[in-house]
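Starting off, we have a lone chain in the form predicted on its own, written out as structure tokens.
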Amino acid sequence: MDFESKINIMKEYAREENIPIMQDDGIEFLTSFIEKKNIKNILEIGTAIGYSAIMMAHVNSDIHITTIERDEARYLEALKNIKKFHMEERITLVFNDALNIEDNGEYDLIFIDAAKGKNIDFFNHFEKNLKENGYIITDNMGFHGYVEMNEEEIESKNIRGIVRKIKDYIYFLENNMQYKTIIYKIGDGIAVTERR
């Protein structure tokens, strides 16, 4: 089976399992700004099924991927698609909570596709870790419409938190002083940010 055929029924899946994984343009987006910088080591927060760190590692046959997912069945999951698409050696899958991690490796991109809430926590811990010239990306800086919808609009009380930390990550981005970092409006919403 080609490489598309085993990508289409890990897309499936995630549906049928109510999975969230990148939208086709997010995924493509962040698929070409890899090839364009020449990344070559990538630190992935938040794996899920495996979906992202196969179209990263997919871009170039020299890029590894460190990503860490703490659910469990998701976990599993990943491992058994990274086996498939034979990518054992350049993608090292972690089990944990990624705030748990102590990493001492550095990388030309930090990607953050985790729990919502946690981004500035992802982004303060993990920043260590980041080449000088390097990227962060962050997936879901849309979420869904949600982030430019009236919080009154929002009947989930759920959502409204989600949206609220979606808001605060966005603030404290782009009031960072040390960073750089333009929103696109591209699938979920992706923010890159850089050192300035």
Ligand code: SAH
The other form holds:
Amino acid sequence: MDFESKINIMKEYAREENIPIMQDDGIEFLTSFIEKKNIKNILEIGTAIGYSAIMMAHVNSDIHITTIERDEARYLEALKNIKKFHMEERITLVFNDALNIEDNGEYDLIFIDAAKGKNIDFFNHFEKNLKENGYIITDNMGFHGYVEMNEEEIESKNIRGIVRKIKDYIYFLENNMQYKTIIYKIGDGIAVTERR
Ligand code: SAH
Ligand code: MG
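Having seen the form predicted on its own, please provide the structure of the form predicted in complex with the ligand.
To see the whole picture, the full complex is given below, headed by that same chain.
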């Protein structure tokens, strides 16, 4: 089976099981970015079933990815998928809560795509692993349009809580004097952060 067909099976599985993998335009942006910036070492927080990790690894055969997932069922599914694509040598899958991981790798890119309310924690925890000229990319900055809505319009208290945390993260990024950030309205909203 070719790459495309295997990817389509994963996408179909994600749709059926309601697993929030990256949207097509988001993944297109991310993989182009990796190619353009010649990124080789990536840390991903939030593997789900391995879709974005496999897509990123596919950009170039000398790319290596470490990816962390805390949900066991998803971790096991990701393990299967990585094998199916014969990428075990290039994708290191870690089953744990990312905030429990003490990693001493150095990365050109840290891709944050996990619990939306924890982005500041992920950023602070893994900042030390970012290479001097590296990037931090964060997904779901728009949270399905909720971040742009007035808070009164959002009925769910739970969703309002997450929106507040995403806004806190935007504030944190914009006021971080060591980094500059651009937020793109692509996919579910993607923030690209680099050192000043
Ligand atoms: N990057 C994937 C989608 C990830 S969905 C893709 O586009 O293909 C977000 C995942 O993050 C979920 O599977 C969730 O279980 C995981 N997650 C959330 N918080 C986490 C944490 N603190 N540590 C590790 N994984 C986490
Ligand atoms: Mg996401």
